[in-house]
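Coming up is one lone chain in structure tokens, specifically the form predicted on its own.
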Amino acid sequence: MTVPPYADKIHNWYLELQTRICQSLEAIEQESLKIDLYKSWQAQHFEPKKWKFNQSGGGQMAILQNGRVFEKAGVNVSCVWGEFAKEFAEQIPGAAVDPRFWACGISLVIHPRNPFVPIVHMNTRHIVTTKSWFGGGADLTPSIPFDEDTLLFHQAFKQCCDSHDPLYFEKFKAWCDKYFYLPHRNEARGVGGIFYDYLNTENFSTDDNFNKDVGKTFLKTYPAIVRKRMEMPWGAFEEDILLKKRGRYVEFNLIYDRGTQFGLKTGGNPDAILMSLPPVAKWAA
């Protein structure tokens, strides 16, 4: 396995998407200047920070902290290559026979301040060993759910999936529901979305375009939900619900999330990997 010839093209797309998402969220921060609910806080911008992988490549973090609408938001891009450790290579398709790999992707998690604005996660990636595939998805984790927001989110990704393959949505929605589940709590982390992995139809352009459309769909959908909910007032009762939901989010990411495990086991930047954790959370039954 060598770095694929299209590596720069893939990497540049993720950097472009990162910029567009950050700009979209910063625009919401600025819009909130007109909303008295947020007068105790200052509008914030994303702070970019580059890091180097311990083998080859690296990443670009973009973190917004203590904002008006977003208490914490991270939009990170990484493009790394090297060799998997032997014990980990056996868990990765195509790596047991040759541990060399190349991986590039974007990952974001947004923790809003307002309990009526949902937490959200999205990532897309492309990985190459002796095999290659795309993976990713997007899922919504509201503290206080609204059926219309859930429907909007699901319909947007159904439209995205249907434009590529009419079988994708039901398959990827069910995969998401199964994946983002906390067995020890016997509850779902959120209201779902889509999740896919090991996607390789043997048509690179088709798979690449689907992967890109997932990112575009997120950019079109989540900011619209934020704007719908960001002016709703909240108090201590709603904030307590938010903090407990964040606790569930932390439990999943530290115990079950494969992306977290992949990043840590390959020697990735722990600050970038753990940017998904909220600044404040509660744990309660």
The other form holds:
Protein chains: 2
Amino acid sequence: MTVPPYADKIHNWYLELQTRICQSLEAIEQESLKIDLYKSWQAQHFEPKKWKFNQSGGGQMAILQNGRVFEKAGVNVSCVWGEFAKEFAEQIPGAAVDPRFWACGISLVIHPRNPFVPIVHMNTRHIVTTKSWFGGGADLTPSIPFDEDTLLFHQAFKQCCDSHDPLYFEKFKAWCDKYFYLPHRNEARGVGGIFYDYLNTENFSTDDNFNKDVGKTFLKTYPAIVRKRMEMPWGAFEEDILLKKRGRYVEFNLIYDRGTQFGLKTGGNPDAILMSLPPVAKWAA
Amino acid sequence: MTVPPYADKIHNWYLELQTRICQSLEAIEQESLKIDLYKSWQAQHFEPKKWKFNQSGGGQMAILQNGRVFEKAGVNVSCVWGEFAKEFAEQIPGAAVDPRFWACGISLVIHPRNPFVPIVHMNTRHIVTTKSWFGGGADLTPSIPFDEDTLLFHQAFKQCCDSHDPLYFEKFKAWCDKYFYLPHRNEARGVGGIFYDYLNTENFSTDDNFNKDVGKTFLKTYPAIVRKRMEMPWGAFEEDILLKKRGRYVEFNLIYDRGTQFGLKTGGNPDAILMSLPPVAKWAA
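Now that we've seen the form predicted on its own, could you pull up the form predicted together with a further copy of the same chain?
Every component of the complex follows; first up is the chain already shown.
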């Protein structure tokens, strides 16, 4: 059996992190009540939505829609297990010999309404086949970048990485730049962050702690960046830039993103997998 | 050398078809001047835009944007040649032994503004490696389907197919249904049409004529369907259905469409390849 003995413990951490992230974004929705810019919209809460995996397990999505600061924010925790399809198993470490897997993780994408507030993605996960590893990352995609925000984001994850291994940050930052790239556009998706996969130092609790710290770092840094930008007024010009940036985000997620491919190919819930898609996007001709 | 002796002749046919299609859609833009529904928008013309392929050849896009009836219509003719990348060559008939190719074709996607007017796609192409073949198809994607329009579209292509081979229609219609399908949504992209590939009866002019007839059939049927629906008033409810249908269209094109993959993997012009993407699309949470 592939379900590890610590399954509930790790699953509960992801659920706890989900709750904390949702509360933190809901607090921003409430704070925005005093900002006139958002007067056309209502402050919103996250709506939970459970779903079942077509094999075993399932997940709990939390979606905030049509809010004041957040046009769409989706935070999904999934804990699924079963067997990989044969052709897919060959691409997954340890699955060629035995296709059974267990996977648990959290994934979020936030689409703010204000073009000065960056889009963000964060994901951490633990996967078990005949091998086991951690993976994850966080990357920032501003429509209108501010060096100051980029620096803040990178510094936060540098500090997080450095407290675990002095080699992590440089490696995971480069991996992020390489991964979140649209070759057909010769364009980076955003301004980067960190990306890691197949992490297994053979010390489970060390790796588990690093993975947890990535989640905590997200909680410390993204809301701070939102608060710095959310009072900046915008107009149709900036909105157009935002909607086109979202178009690029859709291109990346549907053409290249491995999490999306993983989900769609393992028969996952399309609503949960494609929760990352923006509410509205534009393409220039 | 892979450039066939009839290269110019076939390329010119595609350019001629492009002109006729553009004129036919521009005529609808003009007719709409008397329809009050479209008073907020200007009638538009197609703007030509030439592009160069990163190996040899290139293309000519024609794009109509922000029109009255057509929010975006893109008709692209490309005629490119060079060598396939090794890993890609293995998937293309005749290219594993010699990676050189020549490809010429026309491709269009039309995104109407009125949710009662269906989205449409048409493509015909001729590809030469050490083998050579024709491919193409046309399929209708109504946001709000009318059986009457679906029937008209299918009947037109049935007539076109039947005049060439009594077995074509059934085969190409089934291929279309199978191809334009979103497995992750358990959903057809639209109401179908025809799709064919690797067509080579060993009589070049027979196949060439069939390919040309597919283009002519498009010209006969789609504008007629547009004219039947373009005067139907719509509101926010129907517009929402349209924008979400476009979201699905984006999913299909970026995740599954072979033409898109072919273009992106051969280093084609991303603007021409992704011309099929809608100006705006929506996703429900």
